[in-house]
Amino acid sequence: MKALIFEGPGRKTLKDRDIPVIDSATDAIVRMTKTTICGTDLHILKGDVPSCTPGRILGHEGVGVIEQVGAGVTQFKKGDSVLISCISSCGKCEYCRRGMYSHCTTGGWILGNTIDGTQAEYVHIPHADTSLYPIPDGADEDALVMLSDILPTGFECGVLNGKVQPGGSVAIVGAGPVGLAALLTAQFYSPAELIVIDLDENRLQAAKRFGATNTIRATGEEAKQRVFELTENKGVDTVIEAVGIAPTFELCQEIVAAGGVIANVGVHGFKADLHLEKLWSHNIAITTRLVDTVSTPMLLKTVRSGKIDPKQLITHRFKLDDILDAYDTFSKAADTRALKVIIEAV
């Protein structure tokens, strides 16, 4: 089968690999139909994720068809169409019983990280019964690819952790796919202000289309001043950090209101300063989280009902044979205007 292989920082190749096989009774083999590229894949290629070692097939998102199941799989059979969760969960360990599937002792974020992932023609899925979701008849598979990771990530790590409330004020720092997913799902809670901050005008225009009340094309002190102008010099109740670099995390600290929440979503490869000399008396909370995908069933229902349309995040399409071009397009989003790319494996 063809697969996209991480060869070390800055290096990737499309190669032939053996089709994976069942290792455990609870495994499934899925024939991929559609996958995508995540910002986390770019972090891996930058060397920011040391747990992912050279030789790994990348990717942790997508939809496909069950090719084979282990003897212990009871919820799925060959031929079933499935959504692949970016998080694998056994459903039995201490962390899974607490709803923290991201910290499953035999799962978590392993696809495309510590085991081979979805940017291939086939993928091996451990804990299939609790790591896959059936795709209903007539569902839009393109939209469902967005439910593998970015939609639950934006919602759980940003909106839920950030305690977005009706009538509240929210600033999302970073208008990439995850930031825009947070924007879409924040509207479940009817905040009065939804401010999106980025330097890319194309992404800010997308944010306006997706429901932002205001956009700010600035960073640092200028962005802070604009936020305070929009919030009667108070700052915002919720700040969602969706970039993963020190300057944006520091901006979040500058614009959070007293009693507010900073919800970090971004993947940080380097240290970021926490200014307790300013914030110690500010009554704020700072949250971190790796997505648990506990919200995936609910999000599936909202997408099916048309309450949200994650398909509008898709800007480009490629075949698996052209995945290197897809990476080039996705990594140069400022020039290509890419948000999410769909890669067809068939």
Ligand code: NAD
Second form
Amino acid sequence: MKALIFEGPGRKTLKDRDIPVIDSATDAIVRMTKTTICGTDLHILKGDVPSCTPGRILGHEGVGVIEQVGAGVTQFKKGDSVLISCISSCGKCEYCRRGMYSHCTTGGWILGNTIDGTQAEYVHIPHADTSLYPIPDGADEDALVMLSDILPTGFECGVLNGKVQPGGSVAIVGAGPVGLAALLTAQFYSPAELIVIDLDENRLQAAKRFGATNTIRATGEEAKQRVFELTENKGVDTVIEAVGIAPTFELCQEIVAAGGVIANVGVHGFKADLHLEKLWSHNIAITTRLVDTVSTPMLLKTVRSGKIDPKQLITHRFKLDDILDAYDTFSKAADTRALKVIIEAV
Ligand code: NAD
Ligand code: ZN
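Having displayed the form predicted alone, please output the structure of the form predicted together with the ligand.
Full assembly next; the chain just shown is listed first.
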């Protein structure tokens, strides 16, 4: 089968690999139909994610059709259409029972990172019963690809951890697909201010279309001043960091209001400075989280009911043979205006 292999920082190759096989009774093999690229794939390729070692098949999002199941899989059978969670977990251990699937004691594997991923013709899914979701008849598969990672990430790590409140003020730093997913799902809670900060005008225009009350095309001191102008010099109740670099984490500490929360979503390959005296004296909470995808079934219902439309995030479409072009397009978003790129495996 064709698969995109991480060869070490800066290097990836589309290669032939053996089709994966069932090696435990709870496994499934899924034939991929659609996958996509995430900002985390770019971090892996930069060398920011040491848990992903050379030789790994990249990709952690997608939908497909079950090709084979192990004898212990009870919820799925060959031919079922499935949505793949970016996290593979047992659903039974102490952490899974607390909804912390990414810390599962017999799994917690991240596809395309700690185990082989979805940017291939087939993917091996351990703990299939609790790591896959059935696709309802007639559901739009393009929209569902956004549920493997980015929508639950924006919602769980950004909106829920950031305690977005009705009438509250929110700033989202980073208007990539994950920041925009936080923007879409923050609106479940009716905040009064939804400010989005980025340097890319096209992404800020998307943010306006997706419900931002204000956008700021600046970073650092200039962005801080604009946030204070928009919030009667208080700053915002919730800041969601959806970039994953030191300067934007700094900015979050500058623009959070007293009593507020900084919800870190970005994957950071660095150690950040904490302004502890300011954070302490202003009662600031900082949260950070690896997505669990525990909210995926609920988000699936909101998508099915038309409450949110994550398909708006899709800008480009490629075949698996052209996945290197898809990476080029996604990573040069300022020129290509890319948000999510769909890669069709068949
Ligand atoms: P992306 O690279 O598409 O988007 C990042 C955005 O940040 C871009 O729009 C870019 O223009 C903007 N940006 C860059 N520098 C900036 C600056 N100085 N000021 C303001 N904006 C700036 O990535 P994405 O797919 O949207 O993912 C966002 C982050 O979320 C990444 O760090 C990714 O690894 C992380 N992530 C975390 C989890 C999790 O489990 N916590 C899951 C998925 C993704
Ligand atoms: Zn991701």
